[in-house]
Each structure stands twice: as structure tokens, then as C-alpha cells.
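Only one chain comes next, encoded as C-alpha cells, the form predicted on its own.
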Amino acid sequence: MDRTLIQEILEVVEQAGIASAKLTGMGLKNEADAAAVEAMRERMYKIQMQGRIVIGEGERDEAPMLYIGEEVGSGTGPGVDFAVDPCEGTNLCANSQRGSMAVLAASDRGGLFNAPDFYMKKLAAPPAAKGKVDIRKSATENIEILSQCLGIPKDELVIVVMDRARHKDLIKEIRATGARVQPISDGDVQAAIACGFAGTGTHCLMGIGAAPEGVISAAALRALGAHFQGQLVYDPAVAQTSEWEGLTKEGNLARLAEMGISDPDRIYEAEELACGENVVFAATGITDGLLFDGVKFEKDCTRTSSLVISTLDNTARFTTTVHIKDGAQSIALR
């Protein structure tokens, strides 16, 4: 990977976003997610690039296109891993609620965990706390261990947690703390990565959530030098989810032992998840949400706001994108 790449990463989610956009608010969940998968793989076979999906919308026989092990790019140049989620919190833009992103992490070959389709268990934190929190710990030690990092009271901490069942008691114990509990339906992309940046009202991220958005998340805190940790979740009665109806923790471990994942129970630093010489993570706001705006359509133009965060010159960049249309008069500043 080189430097050259970051544009063009950046026009790959900026499509895909302004792809599902246009089905905003309009209940048709499935309908975005194609939208931004087509427009996000069109882009990508654009590049100069051997890229390879690794985190994508499925295996093959699942998905016609960004499926796991694709090729795409031009077949000339670096050789690129990519883990997308094209319409991240498809619900989100489908009821036209806050946090839905067209999202990308890409590295190097091989630097990127190619993560199974299983739930895992999340905590992400500011750079101030790397090392010092751990997955390990409860939620009660680690609230304290970040009110000391980041010299906040325990009762000005805001966490995190997906709304799911299966964290009825993390939220209780949470809320014992005197910790602040915000609670999301879909999309904890962008609630790990709030925790890279100060002055974003989110300090950690606790509980589970989908695996391959875990190692999307690692790419981002790991370039913005925070904390992410993750733990493979397998046991049915632990994730809670109706996806697993009928599935059991045997069932599970097996699934995983053919996928060539011999300890099941392993902790994976954020520098495991990611951990490609170069890594570079991109989103685009396709509805509004905490980190930035969501598509605007306007007369003359179309505007994105993105974030593209990389270790190839170390920065993030928050960036807003005026899409000229064709014969446009009038082009307001902001």
C-alpha cells in the first residue's frame, strides 16, 4: 500500500454512501445494503490495485458481489486486504436514524484477521487507557480503571452498549458504577471509534457484537494508537441472538476448528486484528451520526462527510466532499 491509495479509498466509501443514501428513510433495509455493495465494488475495480476482499458480505454462494475472497482492482499494482461493510446499520438508514456509515478497513496482504461470521466480545477505549483496561477485567474494574486514565468521575463516564438482551446484566452492573449507559440499537462501528477522539461524549465501548465489524473497529483504534480488544463469542446461550436458533456451542467450535481457529478463547489486541504494516480505515455518513454528517442532497451538488484514518503518514482526516452536478448554477459554501 502507498499514500496514492487514500484518495481513492476515500471515493470508495464516499460512492458507496451516496448510494444507500438515496433509499434513506424509505424502510428498504436490504435494498440499501445492495445499493452501496454495487456502487462500493464498481469504485473499487477502478484502482490500481490486486485487492482482495476478506471481511465482505458473505461466501460466495451468499454473495453475488463483495463476497469473501473476491478480487478486485484493476489485477495491476500493491496488493491490498480489504474488510467492508458497505451499509453499516442498514436499519439505521432504513428508518433514517443516526450512525449508518459506509465503512472500509484495508491493509496489506495478510494484515487484516479474516474474521468468521460469529459474534465477538468488544471493549474499546482512548488512547489513555490502552493497555491499562482488559477485556479480562469486569465492567466494574474497568470504569474505574478509565475514570483514573482519563481523570473523569465515574459518574461523567459514558458507555457504550449495544441494546440486546443478552446485556441486561453488563448494563446493570454499568449503571452500579454510577458510569452512564447509552445504549444503540445497530451500528457499533462508530461508537468504538468515538473513543480514538476526545470531545466525543463516548469513553468506552463494552459487550458484543458482530466479529468482522470488531476487526473494521481494531483497524481505526489501532491507527489512532487507542484501545480495542476482542474475544470470539461461540455459545448460543451467551449471544442470544435468534440468528443461532438451533445451533450449539459444539456445533460452533467445530465451525471454528475448520476455519483453522485453534483457540477459540483467545484475546486479540487490536495489533492482532489489524496488524498489516500499513492500515488505513475510511467511513463515510450516509444518515448523521457522532463522528460526522450523512449525505446532503442539494440541487447542484451532493456533499459527503468522511473520515479516512491512516498509519501511512499517521493522521485522520475529516473531510467534506462537494459532488458537482452536471450543469449546476448555484453551489452554497456550506
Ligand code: VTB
Contents of the next structure:
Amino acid sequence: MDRTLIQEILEVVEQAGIASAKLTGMGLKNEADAAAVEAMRERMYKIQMQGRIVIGEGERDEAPMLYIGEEVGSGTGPGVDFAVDPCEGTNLCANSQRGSMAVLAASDRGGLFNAPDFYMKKLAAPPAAKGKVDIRKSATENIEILSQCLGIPKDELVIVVMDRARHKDLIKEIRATGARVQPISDGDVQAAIACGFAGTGTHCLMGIGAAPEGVISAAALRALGAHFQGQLVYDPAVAQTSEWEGLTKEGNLARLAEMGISDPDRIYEAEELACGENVVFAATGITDGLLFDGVKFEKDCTRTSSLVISTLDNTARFTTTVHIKDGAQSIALR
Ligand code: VTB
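Let me have the form predicted together with this ligand next, following on from the form predicted on its own.
Everything in the complex follows now, all chains and molecules, and the chain you saw is the first one.
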């Protein structure tokens, strides 16, 4: 991968963001996702690379586009692996709520963990707490460590947790430390990445979300030098999700073994989930969020706000792009 890819990757998430933003608030989550997928894929094909989807819309037989294993790009040039989530937070987009975005992570061949479509226990925290907080420790211990590392009293810390039945005890434990809980209905990728920056009002993400999204978060947090750890969740009694109705722990363990995961309890560090020599993370806001605004449609232009984090040049770029319409007469500065 080289730096010329950064601009191309930015355009990929911008196009996906614009496509699904047209459906914001329409209550059409599948259509918003499909629009983002199509736009993302179309832009990816224009890049001179031998791209490959390692995390995408699903297995080949269940997803027609951006399926796992799909080759994208012109077919010549560097080998690049992609973990994509063209419309992360489809419910948020469909209901016009904060935090949905078009997002992807890219790395050199073999540089991203081929995560199964399972759940993952996650711990994300700022750079100052990297390697000090630990997913093996209790929430109570981690909040104590966070408070010390960040120099912020416990009752000023904000811990983001997905609002799910499985987190009832976790939320109780966090509140008992004095720290504040910010429940989110969806979108744990944006919440995780917000932990990588000071000033977002978000200090830590705890709890269980989807594993593929965990790899995308890990790539961004690795590039920022922040903390991320993940551990696969295979027990339906822990995940407590209707998605797993009828599945058993034994069956899930067998599926993991089939996928070549020999130690299902392994704890993955950010540098293992995104192990490539270089990683690039890119996201464009669909709706407004913690890190950037959503897409704004104006008379003569469309405005997108994005974040690209890259180890190629050690940058985190917050960019606004004005996509000028034909015959534009007047373009506001901001
Ligand atoms: C998780 C989370 C995502 O959807 O995948 C969630 O990581 C689905 O979780 O950010 P449940 O199956 O428990 O509903 C998101 O919130 C949005 O894609």
C-alpha cells in the first residue's frame, strides 16, 4: 500500500455515505445499506489495486456484492485487504439518529483478522490507557486504571455500552464505581474510535458488539496508538440475542473450529486484529455523530465530513469535501 491510496479510499467512503444519506430517516434500513454497498463497490473498482474483501456483507452465497472473498479494484497494482461496513448503523440511518457512517479498514494482504460473523467482547480506551486497562480485568478495576491514566475523576468518566439485555450487570457495575454510562442503541465502531481522541466526551467502550466491526475499530485504534482488545463470544447465554435463536454453544464452537479458530477464548490485541505493516481507516458520516457531521445536501453541492487515519504517514485527517453540482452558482464556505 502507498499513500496514493489514501485519497482513493476517502472517495470510496464518501460515495457510500452520500448514497445511503439519501435514504436517511426513510425507515428503509436494507435499502440504505444496499445503496451504500453499490456505491462503495463501484468506486472501489476504479482503484488500481488487487483488492480483496475479507470482512464484508456476508458469505458469497448470501451477499451479491462486497461478499467475503470478492476481488475488487482494477486487478493490477498492490494487494490490499478490506474490512468494509458500507452503512454502519443501518437502524440509525433509517431512523435519522446520530452515529451512522460509511466505514472501512484497509491493510496489506493478510493484514486484517478474518473475523467470523460472531459477537465480540470489546474494550476500547484512549492512548494514555493503552496496555494498562485489560479486558481480563473487571469493569471496576479498569475504571480505576482509566481514572488514574487519564487524570479524570471516576465520576467524570463516560463509559459507552450498547443498550442490550446482556449488559444489565455490566451497566450496574459501572454505575457502582461512580462512572457515568452512555448507552447506545447501535454503532459501537464510532463509539470505539471516539475513545481514541480526547475531547469527544467518551472515555471507554465496554461490552459486546459484533466481531467484524471489532476488526474495523481495532484498525483505527491501532493507527491512533490507542487501546483495543477483543474476545469472541460464542455462548448464546452470554450474547443474549434473538439473532442466535436455536443456536447452541457447542454448535458455535464447532463452527469456529471449522473456520480454523483453534483457541476460541483467545484475547486479541489491536495489533493482532489489524496486523498488517500498514493500516488505513476511513469513515464518512451519514448522519451527524461524535466525530464528524453527516452528509449535507445543498442546492449547488453535497458536503461530506470524513475521518481518515493512516499509518502510512501517521495522520488522522478530518476532512470536509464539497462535491460541486453541475452548473453550481453559489457554494457556501461552510
Ligand atoms: C452490533 C454493533 C454495530 O449493530 O453489530 C450491532 O457492533 C448489532 O448488535 O455497531 P445486536 O445483534 O446485538 O443488535 C451495530 O450497532 C450497527 O451495525
